[in-house]
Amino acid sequence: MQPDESIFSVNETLKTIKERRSIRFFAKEEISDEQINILLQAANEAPSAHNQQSWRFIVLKGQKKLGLAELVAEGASRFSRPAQALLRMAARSIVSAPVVIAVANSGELIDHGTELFKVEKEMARDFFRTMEIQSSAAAVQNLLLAATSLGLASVWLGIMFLMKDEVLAFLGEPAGEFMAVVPVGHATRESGSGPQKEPFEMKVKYLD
């Protein structure tokens, strides 16, 4: 049975989830340091495996932000034509946003996880690698939802994972298992209704 859709207009958390959109181009209007700090705090409140918070947030503005866009645009030519187009679009998104927030795994849980659990080394890396990825992905989702709640636009540039190691090196971070790049700013126009979602019943299996 479909839930009463009105709940998504009166419950602020559900309303934010419903209204979140991926916005790829931004107005020239700046966002404040206070807003950035709110986004970072929200991301840091995400659940993490054993509360290890094995993530890093890197805030890029100005020339460093433009340098990242240049790295991506130049690197795009190495990939297939569809990937080239998406990477170049990502570079334009980075240029147009007033700020970019990157998220990377620290690797601390992978390095020290065997001290928390007595796990065989053969399986330990994959075990803790997966938990780091899950934790950092939750932090990114918190960031995206917090941006929407503040009236800001954002997008998770998933295509950037094709250049993960190069981007991490550019950010001064060690090679890791996770990297996300999130431009944030003000949308150039209303985002509209967004893509049509399939009914959740098509994605659910109940076991009793």
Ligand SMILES: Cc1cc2nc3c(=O)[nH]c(=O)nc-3n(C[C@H](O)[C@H](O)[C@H](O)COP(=O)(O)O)c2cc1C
The other form holds:
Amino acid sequence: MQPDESIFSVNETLKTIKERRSIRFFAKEEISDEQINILLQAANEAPSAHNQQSWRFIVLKGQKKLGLAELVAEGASRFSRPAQALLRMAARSIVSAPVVIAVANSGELIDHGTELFKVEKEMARDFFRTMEIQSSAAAVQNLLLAATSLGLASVWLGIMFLMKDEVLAFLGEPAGEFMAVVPVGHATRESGSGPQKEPFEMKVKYLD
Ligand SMILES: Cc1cc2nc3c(=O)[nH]c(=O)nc-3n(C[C@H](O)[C@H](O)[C@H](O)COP(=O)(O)O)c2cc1C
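Other form of same protein, the form predicted together with this ligand, not the form predicted on its own:
Zooming out: every chain and molecule, the one shown earlier first.
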């Protein structure tokens, strides 16, 4: 069944949700500090478990951005396919984007969780780690949608989780948890429309 495209023209928010696609290569055009600030503020408005807001955003430009790409490209050779190919592609995306925003969890919620709720230690860790990841995922999605709304292109890169210790150390967040690396820029004209979504009816069940 074809999706009902008309619902996405109901308002600007739905239009932006529909328009957002992963774009992995970028035009040689800068994005402004004002645009970066908008993205960071939109990300920071996300809901978070226990209102902990334990996300951290690390903005990389210039030599630091190229350094991250180099780290990822060099690290890629330690892995076999397809991880190696995905890491190399991620490194190329980072090089091509004018700015990269990395997202890490601070771990604060995990640290305080056991004191906050009187549940068994292992359960508390599992619970609060999951809550932190979900909260930061909401922040990343806000960032992606804000980028789309500004006419910018972006992609959520998760593959560097494979090298998370090195990447977090490079980002200056050695005690944090790796969430995402998001290159942001202007789409090249060749950027396609992205993969089709499966019909939502396949994912839904109604209990009445
Ligand atoms: C948690 C997460 C991790 C992802 N990691 C990568 C990645 O490492 N490399 C990549 O090219 N795309 C990555 N993506 C983007 C997905 O490939 C993309 O969202 C998917 O193919 C659907 O395409 P769309 O975003 O255009 O709708 C990731 C997306 C998510 C949500």
